[in-house]
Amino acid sequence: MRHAVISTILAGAISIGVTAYSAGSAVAQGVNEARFASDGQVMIPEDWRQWVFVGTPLTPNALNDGKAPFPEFHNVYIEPSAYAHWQKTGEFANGTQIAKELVLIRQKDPDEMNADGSTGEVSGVGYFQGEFTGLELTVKDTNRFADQPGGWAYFSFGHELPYAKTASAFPAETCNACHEASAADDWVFTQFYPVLRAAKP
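Quick one: this chain alone, in the form predicted on its own?
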C-alpha cells in the first residue's frame, strides 16, 4: 500500500514537471520571462537599453498632416534570450519581451527648423533624436494572456521620466487588432526591423 502511494506521488510530480517544461513554456525554450507583481502588473525591465536593438521606425507629424498616431522615434529592443530563440528557430518563444522606447524628434529654435520638422545638422538635413518620452513593453505569454489574441500583451510605463515601475496590460482591442492585421511575423512588425529579418533562419 505504501509503495503504491509513493508511486502515485512520484507519478504526479513527474506529470507536473512535464507540464512545467512543456514545449510551449518559456522555461523549456530558454527564454527569460518578464517579471510580474502580485497584482498582475508587469514590472519595468531593468536593462532594456542593453537588449538587442532591432530598429527605429519614425512617422513624424509633418509627413502625416500633423496627425501621426506615433510621431516619435521608436527605439525597439528584444530581450537577448528571446532574440537567440528567434535566431535559432525563426519564431517568437513564449516569454518573449520586446521593449519600445519613444524619443522625441530633436527640436531647435523655430528659425532653425524646416516646415517638415527636419533640422540641419553636421551630417545633413534630416530627423534626429531628442529626449526620451515614453517606454512600452510587449510580452508574449499564451498561458498568462490566453485571452489576448496571439498571447501578446502590451504595456506602457508612461510618457515622462522617471518611468512607472509597473504597468497594466492594454485592452486587447487597443493594440492586438492592428498587429494581427499588419505585422509580418506573429504580431511583430518585423518588416520594420532589419536586425530581426537578417537573423531569421
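Residue numbers count along the first chain shown, from 1. Each form is matched to the other, and the largest set of C-alpha atoms that superpose within 1.5 Å is called the rigid core. Small disclaimer: the values here were computed from a predicted structure and weren't measured. What changes on going to the form predicted in complex with another copy of the chain:
- Gly124: CA moves less than 2 Å between the two forms after rigid-core fitting.
- Core-superposed comparison between the two forms: CA of Lys108 displaced by 2 Å or more.
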The other form holds:
2 protein chains.
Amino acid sequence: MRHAVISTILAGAISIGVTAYSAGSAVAQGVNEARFASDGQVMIPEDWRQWVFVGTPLTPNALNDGKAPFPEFHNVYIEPSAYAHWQKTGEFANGTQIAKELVLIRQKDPDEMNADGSTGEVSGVGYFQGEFTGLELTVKDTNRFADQPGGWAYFSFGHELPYAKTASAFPAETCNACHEASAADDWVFTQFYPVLRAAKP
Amino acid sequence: MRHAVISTILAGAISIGVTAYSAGSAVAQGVNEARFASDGQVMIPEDWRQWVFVGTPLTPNALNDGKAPFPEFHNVYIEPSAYAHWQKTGEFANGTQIAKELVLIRQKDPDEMNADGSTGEVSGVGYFQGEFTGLELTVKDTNRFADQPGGWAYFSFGHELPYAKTASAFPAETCNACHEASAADDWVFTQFYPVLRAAKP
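Having gone through the form predicted on its own, I am curious about the other one (the form predicted in complex with another copy of the chain); can you provide its structure?
Entire complex below, previous chain first.
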C-alpha cells in the first residue's frame, strides 16, 4: 500500500518507482535513463549515433574461422550524461547506457579481398566500415537489475535492419560471464576504449 | 576603406570579415565555425571526442610494411552542427569541421601479436584501440579557403601528445590530391563512414 501511494506521488517521474530517489539512483546522479516499456522491455534509443563514441574493437570474420563472435567492427558509444558523470567521477552512474553497433567490413570487391579480410584503399591496406549489422545495449541499474552482476543488463535489438524497437534482457550468465571476468572497469572493457581512459579523472 | 568600415561594424562577429554574411557562409547556414588565431592558424577544437563519430578506417602498420600512411585506427568525427546540416541537406555546409584522431593498435603483449598485427582477446582475434597518436582536422570554407579545391583545408596538430594548440593549413596538393580523386562526397570519404551514409536524406 505504501509503495502504491508513493508511486502515485511520483507518477510524473517516468514511473521508475520508489527506488528512483535513493542515493544511488540515476535521477539522483543526473543521468538520462533508458526508456522501458510497460512489459519491462527496454526501448531502442533514439540517437545512439550521436552519443559519445569510445572505441571500436574489430574482429574480422576472416580471422575468426568465418564467424566472429561479434561481426566485425563494434562501434561503442556511451550516453552523454553518463559520459559527463564518468568524466567527473571515474565511475559509471546508475542509469549508464552503453550501445554497441556492429558494422561489417566493407567489401569493395570480393575478388580483391585478402585472405585476412583486408582490402587496399587509397589510404593503405586495411579494414573499412561497410554496412550496419546489429545493435546491442547495456544498462547499469543496481535497483532495476539487482539480480544482474554489477547491476548491468544486456540487450540486443537484433542483427537485421531495421532493428527491433524493444528488447528483453539476456539471462545474467550470457554476457556477464565475459564482462565480469575480463573487463577493466566495472564490467566495461575500458582497456579497449581510449576515449574513456583519457576522460577518467 | 569600405571594407574597413564594414569590418568594424561586424567586429563582434568573430571577425571573419564581410563574407561571413554571404548566402553560403557558415553563419548563414547555422554551423559552428572553427576558431582561428590572428595569424590565420586554426585552433585545436575543445571537444572533438564529443562530436558525432562517423567511422574508423583501420590500416595496420603490420599490413603496410611497418608504416601505414595514417597509423592505424582513424577515428573520424564531424562537428555536431555540421552533422545536423548534413542530415537535413545531404551537403557539407561552409564551416563544416571533420576531425580525424589516430589511434595505435593495442599491444597486449608484443610476444603474442600475430604477423598481421592482430591479437587474441575475449571477443575474438582482431584489432583493439590502444593509445592516441595524432589529431588532424579539415575545415570547409569556400570563402576563407577559396584557393583550396572544394574549399577544404587540412591541418595536423601533430603525432605526439599533448597535441599542438594551433596548426597551419597544408599546401593544397598535400591532402586534396587523394581527397579530390577518391572521396565519394564533396572531398569526404563517405564510402568509409556508415554513419554519414545512413544520415544522408
